[in-house]
Every structure is written in structure tokens, then in C-alpha cells.
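To begin, one chain is listed below as C-alpha cells, in the form predicted alone.
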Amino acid sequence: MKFQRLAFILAIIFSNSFTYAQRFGGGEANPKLRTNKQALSHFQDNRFGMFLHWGPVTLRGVEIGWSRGTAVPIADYDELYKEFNPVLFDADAWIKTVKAAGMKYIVITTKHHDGFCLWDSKFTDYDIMSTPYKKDIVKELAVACKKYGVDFGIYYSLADWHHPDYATRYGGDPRPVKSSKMSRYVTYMKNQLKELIENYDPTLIWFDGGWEECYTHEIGMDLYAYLRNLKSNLIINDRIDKAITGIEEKKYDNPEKYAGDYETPEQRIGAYNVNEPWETCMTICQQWSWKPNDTMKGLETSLLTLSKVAGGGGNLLYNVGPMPDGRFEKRQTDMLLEMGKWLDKNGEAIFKTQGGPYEPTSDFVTTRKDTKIYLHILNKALSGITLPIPENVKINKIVNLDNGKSIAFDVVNNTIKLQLVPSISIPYIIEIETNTNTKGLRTIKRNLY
């Protein structure tokens, strides 16, 4: 077994973990550990990425991780890897679709809560090399991302309901936890994460699964310090720690106390926040992993979501669940390609922008870049709009971004008055060119317009 072959290495790294805990206090964040501003700014500029939930569970068409012991008996679930043989997987084809959709980065589930690893790991046999496929999925994706200029990110679950030392059971797993030892499991995680960083060089790690009692704030702080020292410009989400802001509408009491570089609202659009980075993760269909005939969101809904997220100051990580044979569903690919066509014309209003300066409404959101403010119209029936002009700003011209045609406007009492023609498609973008850099403009509250 791979565990036994590397017992000596595990012991050494485990002992080093205490050095990290002592060095960084084990509970208080060291601001110097935060990722560098350039890396975080690049992450925010990307705005749009693809989440990928995939593994042997696609053979049953049920949810990844959570179906172990519920929809699928544990004995059956844990044997699915022996049938997993995605012979039509093509990393280049995946990343070409990502590029054509206008997406700038991916995040692939290297290990979900079920513990199965999509890469060739030295620390477990429960991995892709033990399947009939026997090819390193993560490696192929990392290579393809580099080839096509897409940022490569990995998802890694802090929970592992398969590993004997993870001190929580799920789905009616009958194994006792008294013999489990979280310190050994933490060492296992560190070894795997170091392996992923050194062998695949991800730009970000998307953690999940840290809500259970056996995973503590101290473990999260120590792991954050450990990873930050392995790669200083690594982007790490907030779920590495206990104070996640994803599923629950919960804010940090003190951001300096917790680990993580950005917030992760899940299956909802995050609140307007142009001061702190955040990323909405959302499914294209209803389920994270592939499900036959799953209900899919349409193009208009998808584009509205993208505009609303960007207008609020966040990124959109849009999830695709590949099929068991390794392909994307054609209907999902077709919809993503249509999003890419829209971005070909309107991408300047999404990428490398800030949210605002106007707070979002149900009728519109705004983004900004350089001397321009982009007005994303969300309401097909909207026939006119009046907006206060930001202080010390002069409006030079206003055009429809899609066709470049000028839009007439009036300036009355320091407001812009626009007449709009109801549209058959939304969102559409109106570009407002000003005489100043819009980056430093203050947020204009909704009650002012």
C-alpha cells in the first residue's frame, strides 16, 4: 500500500506541522500570510470560471459525495471506481470549450467528500490510477490549461468520509470513530496538498467540507499557513476556515482572525461588495455532478447571473458536471458557447472591471473600468432611466456596446436621463464614457435614484 511505503515521510511532515502551528500562533491570522495583491487582483479580473464536479459517482447519476450511504449504499459507492473508465475524456476539448465560453479559469474536484482522488496520489490507492482508465485526469487538465492560457484551480474537500482517520462518519457508515485520529488525517491532507501544488501548480485551491466538528479553526489556520509557505501567491477560499460565508449568510466578526482570501456564496448571487473579493458558485443544472435529463438554466438566465455577479463586484464560478464517459453534454456546451458569443461583444463590461458605482437594482447593474461606466440593462420592458452623475464627473458620450450606436441623453439637475428602446434580449450593455478614471468613484446608494 502507498500509505505504508511512505510512513517515514509522513512522520517527518507531521512533526513539521507543529512547527507551523507554533510559528503562526495556531489561532490568529498573520496579515503577512495573505496572498499578494497582484495575484488577488488577477483572480478578480478573471470574473468568470468553470467549476467541474466529476468522479466515479457519475455512473449512478446522483450527487457527488452526499449520495454515499444515502442514494447509493456505501459498499456500492466505494466500489464504483472499479467501473470508472471515461474513455472519451479529452482535456484539450474541455479547455477549448472553457475558452470559447469566455471563461478564464477552471476549478476541478480533485477530491470530494467521498475521498476519491482524480490524480495519481502517492498517499492513497483510492485514486484514478486504480480505475480501468489509469490516466492522471488532473495532470492532463493542468497541461491543457497551460497550453490554452486558462488558470488552473483545484477543489479539495477537507472532509473525507472514506478515510479511516477522518473523525466523522456520514450516511450511516458503521465504522467506529474511536480509532480515528485527526492528527494523522491532517498530515494526510498536507501531504496530498503539497503533492498537488508541487506537481500541478494550481493558481487557487477551493476548499470545502470544513463545517464538521472534527475540523477546527486551529486546523484551518495551520493549514493556511502551511500552504501559503508552499506557494506565496496561491489563492485560497474562505472555506479553509470555520467562518465560511458560503451556504449561510454569515459574515466574519473579524476578518483578520480567519484564514482565506475570498468569500464563496453558494447557489446565490452575493451581496454588493466592491471592497472584498467574492465568488458565487452556481450550477448550470440543478445538481453539481452529472444527472440524466437534469433541468438546465437557459442562456438569458445565465447571462443575467453573470451581469448581476459582476455588477456586485464578484466572480461567477459556473458548474458543469461531465458525463461518465468524459464528455460535456452537448446542450450544456451549446449554451456555454452562446455565452461566449455574447462575451465576444460585451466582455469589456465584465472582465477587469469593478462593480458599481451604482448599487444594483432589479432593472440594472453597473460595472466600471478606466473612464467608462457600463450599464447592464436587466429589464426588457425598461423604457427610460435617470441616474445621478457622480461628483466631478462629466459625461462625454453614451453608446450601445453591442452595435456602437450613439444613445441620446439629457443632463438635467446633475442627472443623466436616457430613453431606452425595449429589447427582446437581456442583458444588453450601455457604455457611458466619462472624463475621469472611474475606479475611485464612491458607491451611489440606491435611494438616490
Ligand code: FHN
Second form
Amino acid sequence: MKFQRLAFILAIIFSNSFTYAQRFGGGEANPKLRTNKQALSHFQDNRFGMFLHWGPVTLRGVEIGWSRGTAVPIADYDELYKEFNPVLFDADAWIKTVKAAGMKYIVITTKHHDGFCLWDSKFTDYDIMSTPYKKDIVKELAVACKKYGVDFGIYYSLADWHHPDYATRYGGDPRPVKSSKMSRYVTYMKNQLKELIENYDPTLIWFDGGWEECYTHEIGMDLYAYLRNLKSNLIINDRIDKAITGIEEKKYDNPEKYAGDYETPEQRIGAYNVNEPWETCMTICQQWSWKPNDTMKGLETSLLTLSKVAGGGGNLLYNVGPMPDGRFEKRQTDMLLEMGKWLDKNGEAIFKTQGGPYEPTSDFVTTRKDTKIYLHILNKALSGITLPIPENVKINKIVNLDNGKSIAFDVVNNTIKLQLVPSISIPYIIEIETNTNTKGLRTIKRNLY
Ligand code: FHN
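I've shown you the form predicted alone. Could you give me the structure of the form predicted together with this ligand?
Complete assembly follows, chain above in first position.
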């Protein structure tokens, strides 16, 4: 009995230690789920990217996918491609804006739930080459990303309410499901994903739409392994499988069981997690695809979101919905360029950093890199901060990154006190120079300060 009890305890101890390794490489338990950790840490270093939801539906200014059969009758929605002619689309202009905004990668909807393909696909005519525009949007963006050194990511919806073999209908689609054959649809997806990988070489595939019953955990695992074999350093999000933490806001107690390289909290700041990669996706406006006169988030809100996500250890994928003529709205471009100016001054506190070591509060979050800890001040009125300092850490100097001015501080009994001047613009960054490599510091719990 004693031996069995000991074996049980050891099994519990080791099973947890394999969770991270299994899911992110290292553990031998399930090679199907092995990702490329080097590619993943590069993705994490990128920190800030642009999500792009675009397609013929922008002609009506309603939500992509979801308005098929609701705001727009299916028969009309499925004909919109015949009008789609974004003559002002300029891939170089888009990617120049991405770079000027300080963003390091893009994720473009190559196919959303409506099934329309923004690239020249050999496997369907429901694609950009059947529109009056007749140019491969995805190709042009892939070329522009390479030209300007921006990582190229693609969004691909596993749900396809247009495809006859996808076995779930939406929007009152009258077609009988019995004629649908998911195995044929999976083959269609594999063919399309193979041509996307081989012809456009994305660094990342952002899956979505896997929540419907017809798409199973088995399909997700098989698809992950298929893609992993096609491109070993491809980054694949958690929505390729059924542990869709981003939408359900729930933790899975056995994440190693599910495929996917990182978690995808949506329209919210993800929970503090400096051990596993995650990315918040969020709209700059309210709608994912373009909507005339949509409500837009301002510069301060956008920068606070970026700081809070980085302070929690995550990436921010910030969404722009391009207009039907192929341009970004000027107000969105202008705001993004202001974010870029802030990042010109403060980007060292965002890029290639790790979240923490202090757990986030409503007044501040922290990031760290090399021997530095960056305090992101989120509260305009804050006039001072008192924090415990980790053992053996010495503070050499403290500087306000915004104005370059040194900040006076006291250290008493492993506690640092620093005075702040309430500021008109937030977030602003206080850089703390220490004598230690901060990456190794354990998280300092919020109840200690
Ligand atoms: O249904 C989609 C939605 O249109 C959008 O693409 C977002 C982006 O994360 N994902 C799904 C909703 O969770």
C-alpha cells in the first residue's frame, strides 16, 4: 500500500512538471504537440502586432462572417465579391503604417467564417481572383512584410459557413447538412493551408472558429501535426483545437492534451502569466471588420492596453478593419502613428521584455530585460511607490524614460521608496537599473506591496 501511495504522489509531481514541456516542447509525452521554442520566443519578443479583418463584406460596413444571413441575406452576401474592387489597396502603405506604429507583425484574415479567400487558391473560385480586383492580396502583403522586415501571419477560419462540406450551418442557411462531409472539408483545409504555407511562408497561423461541434479535438490534433510537419518553426495558436481559452475565459486543467502554441484572450487583458506565451487580440474600434463611424479607442487607452498586456507577459494583436477601397481610416492611422512615437521613446520597456517581476496593480505594471526593471505607471495622480526588493538586488539608478531625468529613491530594509511627479500623460515608464539579470527573478506577489 505504502509503495502505491508513493508512486501516486510521484506521478502527481511529475505530471505537472511535464505540462509546460509537453505543450511547448521539451517533454517527450506527446511529440505531436512539440512546438519550436526558438520561434515562439521570437514571437513573444515581438509583443505588438496588427490584426486585419478584411473582405467583400466591408462593402456593407457590417461584421465579417457573422452578418452572412443576418444583417445581409445569404444570397446577397455571397455575391458581394463581384463588387469587391479595392483599387486603393497598397500593401507597402499598409506595412509602412504597421512599422511606423511600432508593430512587429501582422495577421490578415485570409479566410474568415464566410469562406471567402483573399488569396489565389487552387481549391476554390470563391477567392480574390474572381473579383474585379483580380490581384492576390495575400501575396502582396507577404512580399511587403518581407521587404520591410515585418513578420507575416495569417488568420484562417476552421468554420466555413459557405463551404458545402462544412457540417454546420449559420444565418438560416437552408442547405441540408446531411450532404456535408467533414472529411472532405478537412482535406480542403489541408490543401489550402499547404498552399498558403508553401506560397506565402507565414511565420504564424491564427486559427479561429473551431468551437462548433462538427470540428473535433481529433481533427485539431491531426491538423496541428500536419502543419508541424509542413513547417517546423510555424507558430500556431490554441484555437486550432478545442481548448479555446481566449473565448471561454477558462483555464483547462490538462492543457497538454490540446494542440496550440499560445493562448488567445480576446477583447480583454490576459491574466498575468510570465511562463507561457499568450496574446490579447482586441479591436481598435468596436467591430472587427470596417464599420462607418465606429467608436474608436484613443491613444491613452491603447497605450495603457499595450502596457498592461506586456506587464502580464503577453502580446497585443490590435485590430484594424480596412475600408472597402483598400485604405485604413485616417483617424486609425493617425492614432497608430502616435503609438509609434511613444514606442520610439519607450519601446525598450515593451519589446524583448518579460512580464513582471511584480504582479500587476491598477497603479502600475512591470516588465524587465537584462539588468533593468521597467515600472509602467498607469495612474496619473500617483505621487510615490513603495516596493519590496528581491534578495541581493541592488538598485544603481532610476530614470524617467519620458524626460530622461533621474528619480530620487531610498532603500530601507529591502524596500524601495520612490517619489513620483503626477504626470499628464500615461502610461509613462520608470527605468530601474539593478545589478542583477532580472529575467531570473521570481514573481513578487501583489499582497507584498
Ligand atoms: O468570430 C470571430 C470574430 O469574427 C473575430 O474574428 C474574432 C477575432 O479573435 N474571433 C472570433 C470571435 O471569437
